[in-house]
Every structure is written in structure tokens, then in C-alpha cells.
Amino acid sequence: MEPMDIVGKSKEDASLPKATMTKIIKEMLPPDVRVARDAQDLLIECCVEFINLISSESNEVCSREEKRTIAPEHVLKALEVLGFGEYIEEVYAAYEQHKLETMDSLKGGKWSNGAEMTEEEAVAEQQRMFAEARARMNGGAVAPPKQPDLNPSLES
């Protein structure tokens, strides 16, 4: 049976490692559920689209910001942009996450302010920078303010 993904567009050379993907799929649903191999080639494939539709608009957005490298927050405003709005939370969420983990190894980046943060003090620190990230989305409309205890609440 041959995927049919192959279809001779040279853009779907790439694609998503299958084995991942079916992981992926089946954890998000209940045990004794089924995914028939037609509907995990079809959500693979739906994935590369998005991938392709938010690279898209990521390089226009880095393009008119005059920018050469397209950034974590180019990828951000696609999102949003296109709809995909409610993801930024969870995805910003996890890209500092990715940022603090890389800085446990390296002692004395420069998010610790001189001492080691608990991490009471990262999460705080995080949720910070999330608040100042979105208002840059914002337009600038509200203004972050730097102060270091800033209250955490998030609107939601």
C-alpha cells in the first residue's frame, strides 16, 4: 500500500517521521481507540500543510520587519495572524521552558540575576517575560512595565 504522500511534488520530500506521529496521535485519545493508517498519513500530512502555512507567513512577517532571521516571535505573530491565536500561550510557555532548561547547564546566563532562581523565581520570571512578549504583540499598547514583581495573574 503506498502512502499518499508521494505524489511527485518535489515540495513533500519532507515530511514527519511516522512513528513519532502515531504516538503522538494515539496519546491524545482514549486507549482502546483505533486510527485507521489512511487517517494518521492524512493528519501527517495536515501537519507538513500547517508547517508549510505558518513558514509561509512567518517569512512574511520577518520580511516586514526588515529582518534577515526569521525569529520565535515572526512564528508567534503567524500564528496569530492566522488564526491559531489560543496556541501562542502553550507554545511561548514551552519555548522559555526550552530556554530555562538550557540555562541550567550554563551557570550564570543572563536571566539569573546573580543568585540561582528557585523556581518560584524562573516561573515569575517567565510569566513575565510571556506578559512583556504579548504586549510587544500588542502593538506596543501596553506598555510591560520592568518592575520585577509584577503580578502574576494572566488573563485567559
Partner chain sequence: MRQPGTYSGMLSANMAGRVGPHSLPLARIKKIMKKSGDDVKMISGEAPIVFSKACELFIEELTKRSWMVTMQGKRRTLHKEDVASAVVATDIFDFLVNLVSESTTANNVTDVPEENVGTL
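Now show me the form predicted on its own, since the one above was the form predicted together with its partner chain.
One chain, no partners, no other molecules: that is all that follows.
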């Protein structure tokens, strides 16, 4: 019989990206150290099990507090309950750093170059993006966007 997790899917359904995990493993080791493929697979399985363990305990902590959403403090409490208290400070620091990086990326934005756009520039950018999307949908080339006439008195 195959082991099942809480939501009824087999353990094989839950995994971590091997390429990412291999990169993390290699970054932690000296350059002259090699890791056998089966050792990498074992490390990945350990990570998955650790995530399952922390998630499950975090859910228990959350349930005891009669909450429906697991919050960061539930995860920190789960670490303590499971005997990983010595990592709480480091985990919390990583969480705070993540919050700062996330806020920075939201402020800067994926679409922003760091400067504020005027309303006219935003409308022009929106029109350009609509034209590109329309062209992709129609399978055609992108027509150059009509540039707004910024100085109507200079006609050539």
C-alpha cells in the first residue's frame, strides 16, 4: 500500500524542483566536493518530509488557536514545538529579509523603471501593450504604436 498524505495524494505527488535543490546543495559545499545522485535524491526527500512536518505542526498550532489561516507565528511556534527552537531566530531573520525584498519588488514593480510615469505615459504604455497583445492573438506582427503628439505646434 502506498503512503498517503493528509490531502489524499501520494508522497510522489509532492516534490521539490531537482535543479533548484541541486543548486542549493552545491552552493553549500566546497567546490571540490561531489554529491552522488542518490544522496541528492535523499536530501530532497528529507526536505519534503521536513516541509510536511512543519506544515502539519503549523496547522495544529493554528487549529489550537482556532484560526483558519496559518500565519508566520504559527510556523515559528511549530519549529519550537518540534525541537527546532535554536533555528527560530535565523528563520525569523530570513522571513524579515524576505518581507523587505518583497516590499521592494512591489514598490519598484516588475513594470517600473524606478521613476513615476505621467498619466499620458501610462496611457501610451497601456495602448502599446494592448497592440502587442492584439497582434499576438491575431498571429500578426506588432504595429508600431501611434506616438502621442507631444508638441502640436511643431508640424513638419
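Positions refer to the first chain, counted from 1. These figures come from a predicted structure and were not determined experimentally. Under this definition, the rigid core comprises the largest set of C-alpha atoms superposing within 1.5 Å between the forms.
Participant: Taking the rigid core as the frame, does Met21 move its C-alpha by 2 Å or more between these two forms?
Facilitator: Shift of 2 Å or more: no.
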